[in-house]
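Okay, so here's just one chain, in structure tokens, the form predicted alone.
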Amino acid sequence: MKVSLVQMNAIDNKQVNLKVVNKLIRKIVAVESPRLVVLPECFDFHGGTTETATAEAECFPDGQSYNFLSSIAKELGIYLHAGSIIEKFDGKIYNSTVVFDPLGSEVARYRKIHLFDIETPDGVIYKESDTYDRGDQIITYEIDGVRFGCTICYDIRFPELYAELVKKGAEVIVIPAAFTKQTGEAHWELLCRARAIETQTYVLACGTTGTHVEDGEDRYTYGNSMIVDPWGKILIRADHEVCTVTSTIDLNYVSEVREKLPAINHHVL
């Protein structure tokens, strides 16, 4: 299966972001004809303030971003794993992934479980819980008989979520992200490869890159989107530029790795 990741510099302007996404998706589909295209976390609105982010929230299946993604998936005949969109549901706000099939229909929706409430070593404070509520459902979906698992960014630090996705049959796990530059330089590759190795799945890790403004301050995301195989090998990797990357994943290799080194069958706790 051929898969493509869209790496972009998302900012606090939905119109600009959707214009960029439209261009990048169309370009990669025309050149590579992937079965699945993955977008990063917060691809349509990144930064701003709690108030401006909340104002951009969409009540699915309505909303500009939702309808745009549904229509482009249908027009181009692709599966589209739409990073994350700010979702308003039942009076709450979620950081939500929506997945569309080639008919433009929603086939999965995942609300981010682990919220990024930290202070980085250089003193920058991130508090996602000021904006978002926490999801509580473990979500998978299927493409051509292959089970995909959903996670978002900070989830990558919690291997128990990944173990649960494998129990649900995941052979590929998708990680849209907006990793900070500082934590990305220290941990991004290590975490992507570790999650792939321990779950014996392909990991599709798609990040934002560059500068955005949040609460009046410049913030920097790491980029370096990558596809990692079940043995922990990086098949393809972006740098820090706005770009797309594509690779073909051999789904038989998941079974091969799991047969030769059946670690996922050896859990005793």
Second form
Number of protein chains: 2
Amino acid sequence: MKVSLVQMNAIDNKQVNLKVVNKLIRKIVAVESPRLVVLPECFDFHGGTTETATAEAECFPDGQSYNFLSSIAKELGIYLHAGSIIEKFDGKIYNSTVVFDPLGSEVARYRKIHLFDIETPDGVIYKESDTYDRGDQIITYEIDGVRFGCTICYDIRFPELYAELVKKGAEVIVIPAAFTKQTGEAHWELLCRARAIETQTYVLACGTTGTHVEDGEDRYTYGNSMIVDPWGKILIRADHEVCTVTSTIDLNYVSEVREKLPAINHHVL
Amino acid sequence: MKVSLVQMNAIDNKQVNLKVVNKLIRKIVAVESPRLVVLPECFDFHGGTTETATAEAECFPDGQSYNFLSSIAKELGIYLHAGSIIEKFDGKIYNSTVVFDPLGSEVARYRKIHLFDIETPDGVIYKESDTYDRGDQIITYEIDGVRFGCTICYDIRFPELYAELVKKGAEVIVIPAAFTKQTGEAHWELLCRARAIETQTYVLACGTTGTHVEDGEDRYTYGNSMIVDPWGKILIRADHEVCTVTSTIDLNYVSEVREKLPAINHHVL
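Since the one above is the form predicted alone, can you give the form predicted in complex with a further copy of the same chain too?
Let us now look at the entire complex, which starts with that chain.
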């Protein structure tokens, strides 16, 4: 199965971001014909303030981003794992992945469980819980008989979520992200590979990159989108540029790794 | 707090191994005066067959290795985290860590929970459960007000054990190991660092190295003992040689990392 990741520099302007995404998706589909295209976290709106972000929230199945994604998935005949959109539901705001099938139908919705409330070593504070409520559902979906698991960014630090996805049959786990440059340099590659090794799944890790203005200040994300195999080998990785990366993933290799080193069957705690 | 790891090539001869360990411990204590010395998994007997290994099992608090460790800890006035000894208890055989204090008293005993039943990619089969029963207790102990957590080798692939140790207050986690060369090259450093990053603890990872004869065949372990800080940085690491490595660990840094990026307080599943 061929999969493509779109690495982009999302800003706090939905019109601009959707134009960029539209172009990048069409280009990669024309060149590579992937079965699945993955977008990063907050691909349609990144930064701003709690107020401007909240104002961009969409009530699915309505909304500009939602409709755009559904249409383009259908037009191009692809699965589209839309990193995350700001979702308004029942008076709450979520950081939500939406996945569309080649008919343009929503096949999965995952609300980010672990919210990023931290201070980086150089003193920049992030507090996602000021804007978002947290999800509480473990979400998977299927493409051509293969089960995919949903996570977002900071979730990567919580292996128990990944173990739950494996219990539900995941053989591929997707991690749309907007990892900070600083924590990215220290931890991103290592955690992507650790999750792949422990869960013996392919990991599709798709990040935003570059400078974003948030609360009036410049913030930087790390890029370095990558596809990792179940043995922890990086099949392809981007650097800091806006780009797409594509690889074919061999689902037989998941069974092969799991047969020889059946760690996922050895959990006892 | 200064800590030292003893990296050695244990063989299937307890007399020889204890002589080597005796020499290495005395030397590092004379030179570095560590508060704690860590030995690798199976430091006193490595390889052989299920029969010869079982014949070496000790009934604590009796046994040649047990008594040697207690004596040397007392004589040198050190804490001694004795990687693992084959323990016989209640008709069962365990792969057990024993920890001694500077008075020579046992302060912790951990029976390996996850047994290594795998086939390496080049076809070598390991089946620890043929020899051992598995433990089921999460074990920590304290040195100078700092809590240490116990794990052994293959446990490293199961982050839920590490999360449990953190719940019990661990700020340092010890991983005596006998990692195979092949899985070591692919995964050892990465998993040591991932466990440190997720748990925001110091990781003391102490391995055997070199060639071992098991069931009449040559097996190779990976060495590469290392001390990792709670941000995932390797403070010191060995290569493949028989050696000791020492580092001072700054326990204030654990609080500092946990305060800024309080991931260990964000578990919700």
